[in-house]
Each structure stands twice: as structure tokens, then as C-alpha cells.
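The data below hold one chain only, encoded as C-alpha cells and taken in the form predicted alone.
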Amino acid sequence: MLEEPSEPGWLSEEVTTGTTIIAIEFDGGVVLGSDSRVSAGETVVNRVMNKLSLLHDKIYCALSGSAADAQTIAEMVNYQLDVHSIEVGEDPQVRSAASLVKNISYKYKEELSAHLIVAGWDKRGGGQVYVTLNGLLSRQPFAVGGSGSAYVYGFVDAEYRKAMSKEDCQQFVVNTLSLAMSRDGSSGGVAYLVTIDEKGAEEKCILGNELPTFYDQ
């Protein structure tokens, strides 16, 4: 009897993804940043995806992991925050958004593969950054994530300082992204930035040829 042809090995292999995301607090707000490359294994499937997703007027999240899973979580939280803000008659707190992300991530931890950093500003807590992963909820002065983060932990630990100004935080985020994108093959494209404070959110896109370069580039 003829044997049935076996499936190619790549069909059963886990598809690896990659990205670099970062968020940092300053006195009066936060700055979030991400690269724009979406990869599946060795294939780049999108060069210019904005991984900074709006959850509410002054709350954003940075996406990593499976792009589809992360976007699904962000859309679910965005809807729930809109309903919540209508019910209470005021803008939601950043911690409330982060708690929603945490609960969804933990409830569907077997089905979804995503890690979101939630950051924003509210009148009670000011600028805040939260890390959410598998039921974890932790406020941090800054946070990095994605495959590119492994290349820049030493840099952010050495360069971070307390009470940095808004401009210093923006440059800190740009430098971190530039370094990660130059080292990590799964990170690249352009750099997206969002600065959030009491006045609202300001989005910015920095092209790859406008990113800072370092001595070995």
C-alpha cells in the first residue's frame, strides 16, 4: 500500500513573532513607543503597523505577541471602557483599563498569545504605566516588551533616571527603539510615539532614516 505523504514540518511548527514596545512615565504624563514591523517566522507580513492602540481618549496600549490576538484584546477593552465612561459620566482610570486587559489575558491565556503594556493619564493618578501578563498587573516607572527588549535592557537600565522631563522621555523612547530595531531582526520599519498628558494624546511617526544612529551603525 502507498503511504500517505506526511505534512511538511513547517506546518506544525510554532510561528514566531517579534516587536519592540516601550512606555515610560514623566511628571504629568506618559510616552509610549513601538516599532512597526509585523513578522511571522522569517517573513515580514507588514512593514508599517501601528502597535499603539487607543483604549480611550487618554489611555493607550502597546501591543506585542500575536497581532490578531493583541488587537482583539484592545478592541474588547476599548468597547468596555466606552460603556463604562458613559455609565459613570467621566473618563475611566488607567488602572481600570489595565485591569480589564489583565482579566481578559488571564481568562483566555490558553487561547490568546499577547502581551500589552497599558499607559495613560487620569486626574486621580496622573501618568501611569502598567505591565499586564498572564494575570499580572504591576505599575512600573517604565516598561519594555517584545523580542527587541532583550537587546536593550542594559541600555534602559543605564539611561533611565527619575523625574525625567517629557522631552527626555521622548528621546529615551526613540533611542531605545532605534537600538532594538538595529539589533533585532524581528523589529524594524518606522517608530511610532504617543505622548499623553492632561491636555490629551499626541501621536508621532519617525521614519527609519530619521532615527538616531549609534557608533557601530
Contents of the next structure:
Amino acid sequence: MLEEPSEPGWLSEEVTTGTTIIAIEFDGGVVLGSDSRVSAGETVVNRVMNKLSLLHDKIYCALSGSAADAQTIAEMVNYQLDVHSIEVGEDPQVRSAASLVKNISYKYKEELSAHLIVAGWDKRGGGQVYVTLNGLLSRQPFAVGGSGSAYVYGFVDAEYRKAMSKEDCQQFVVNTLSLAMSRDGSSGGVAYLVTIDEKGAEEKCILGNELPTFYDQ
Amino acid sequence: MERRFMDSQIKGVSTGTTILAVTFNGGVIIGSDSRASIGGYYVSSKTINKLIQVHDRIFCCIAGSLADAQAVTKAAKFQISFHSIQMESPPLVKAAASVLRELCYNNKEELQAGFITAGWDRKKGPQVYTVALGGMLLSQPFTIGGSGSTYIYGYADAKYKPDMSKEECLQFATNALALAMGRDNVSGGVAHLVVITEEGVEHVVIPGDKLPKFHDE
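Could you please show the structure of the form predicted in complex with its partner chain, as a counterpart to the form predicted alone just displayed?
Once more the chain from above appears, this time first in line as the rest of the complex follows.
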């Protein structure tokens, strides 16, 4: 059982953000959250990666799955959104950003294995959260994704209430991330939070020892 | 939804399932769903009882291959009643769990079943033991098991408190089962709960339509 591997895992294993990501809308904006662990097989290759990627001023996406695929999709959509917003002369809608992500995910569905949750604020629809798993596009009040999400489905189902305030949403996201990170081997590190509303996007980082603890911790 | 394939490749009828056992102040509650499936696509029984009484105040619940579990519990029941006659006193919960562990460990190549044993005895009061697939025995204040348990790790970690009252514990167990049954396609049916205390044993059966509902139902 204790064999020495011939070479370290990270030389040959694919780099994935086996992860926990979550996004939730409130009246007037959205909160996105993620952990910070990037693994290649059993090795953690980056313990402080920010998986909340900017697509536009008030639109962010949360990355999960293959790190390379997810980052590439985010960069491509960032570029396409910049062009689009210059063409229409105003800030893009969140739905447009989600559609662009969905188009890439669907067209290259066989080659890519990444799941992005797109969330943001626009003046037409307020705060919105979209899931783009496997090329579908669906708007939801909140969404969780990544390997760690399986462990917290019960928690989010039980705890989510409609019409939560911004602070309640932030606490909900932090609690969920903390629970998932403590159970999922591929999630961990620090928690990143982004709160987006009419005024802009505010990024926050919560260190591991400042996360809420639960029964057995 | 990306889900790691948690079930092992169980042949034949399996209790892809959700089981749990929780201690409270003065007793223990053991609970399960009631679905038996073949391969995750056919429900072979909607109303199976996975809570087996192995002695007056000791129950165990089964996850994994139904055939293996029934064979093991039958053998264990016999051994425990024989042991209890020899000792001229009710068996300890730990003794019952040990019997199951011996059977699981010595036959680990052929068997594919895991157990949770819970009960009350005079020496240590309410206890919960889990016997995992390879034969590990572990005592815990509460435990969850089966394929559906993945989804309620976050909920159980967040909501369990030591020394709950019987009503609080019933609510916790019912909610946890309802949440898992709502997300796991191989768990479902009715919720079976057994409350074991020094005074006796009480069965509670909650039909599907009386289970607690959460935000999206």
C-alpha cells in the first residue's frame, strides 16, 4: 500500500479546479463565492487561486472543472464581451455573458470539461445567476457547482430562503463554502467572495482560520 | 450536475440509500429511506424496511447490496441472541457492532455492504457505531451513510448539536432524510425512523407527502 510513486503526480495528472463554487442573487445584486484549491491528481498545485474571474465590470464567473479549459473560456468570453459592449455602447447584460459562455461550452462539449457559473448585475434585470453546465443555459436564484457541491446540496436546500438581504447572502455563501471545504478533499484553502451590485464589484478574501466552524471542528 | 460516481458497482438489487443514526439526550434515533433499486434505473421496491432489529434495544440499518446485507444481519442476529443467552444479560451495542464487523472484515472480498448499528445499553447508554465496507468499526455521536448521504454532509455538520431533545433530534433526522431523498435518485419512498430509549422502541413512518418540504418544492 505504501509504494513510492515513480514520479510525482503533478507531472502527469491533469490540473483541475476540483472545487466548490456558489452564486446567489439578492434584490439588487449577486454574491459569488469559491474556494482556492487547484489540484493535479493528489497534489495541490495552487492553494490560493482566485476562481472568480472577471468577465466585465459587473459580471463575474466562477470556474470549476479543468483549470485550463475554464480559464480559456473565461478569457475568450471576456474578449467577446468587451467587443460586444463597445458595439452596443453600454454595459452588457448578464444573460449575454452567460450566452457567450454557453455557446463555447455547447459547441466544444466533447473536448472541454469545465463548468462556469455566470453571475452579475445589469440595469435591466438586476442581480442574476446563470448555470451553463454542459452547454445548457438556465437562470436560477442560486447555484452551486464543483466537486464539493455534492456535500452541501442538503444544506443549501434547507437554508435558502427567498428575498435574503445582501449580508444574509454573504453569510450563506461563507457557511456553504466552509462546510464543503471541510468535507471535499479537492476543495480548501481560503474563501473568495465577490459582491456585485449597481455600484460595482467588491472582492473579499476570507482566510482559512477565519471561516465559520461547525460541530466537529 | 457533475457528480462523482459514489456507488460501487453493485450487482443485483442494491439499497442505493440514505441511512443515518443520531444520539440525543437519553436515546438514539436510527432512520432510513425505503427504496431498493437495480442499477439506479429501476426501483424494485418502494417500501423496503432497512431497519433491522437485532435485539430488543439494538437496531442496524443496511446500505449496499441487499442480498449481502440480509445474509449478514441474519447471521449477526443469531450470534447476538446466542451471546446474550450465554451472558444472561442484554448485549452491549458495541458487542452487536463487533459481530457485524467480524463478519464484514473476514468476508471483505465477497461482501459489499456497510452497516450502522445503534442502540441503548445499560453500560454506556445511547450509542452509534458504523461498520464500513472493509470492516472498520467506529463509534460516533451521529453518522450518515449510503449514496444519499453525500448530499447531506454539509447539512448534518451544520445542524447537529450534542444533547438534543427527542423532538429536536426527530426533526433533524427527518429533515436530513428528506433533503437526501430530494437529491439522490436512488433514495426515496417513505422515511422510516426508530427511536430507541431505555423505556423501549418506537417506530415512526413518515410517508413521502408528509415529509418536510424545502424552498424549491
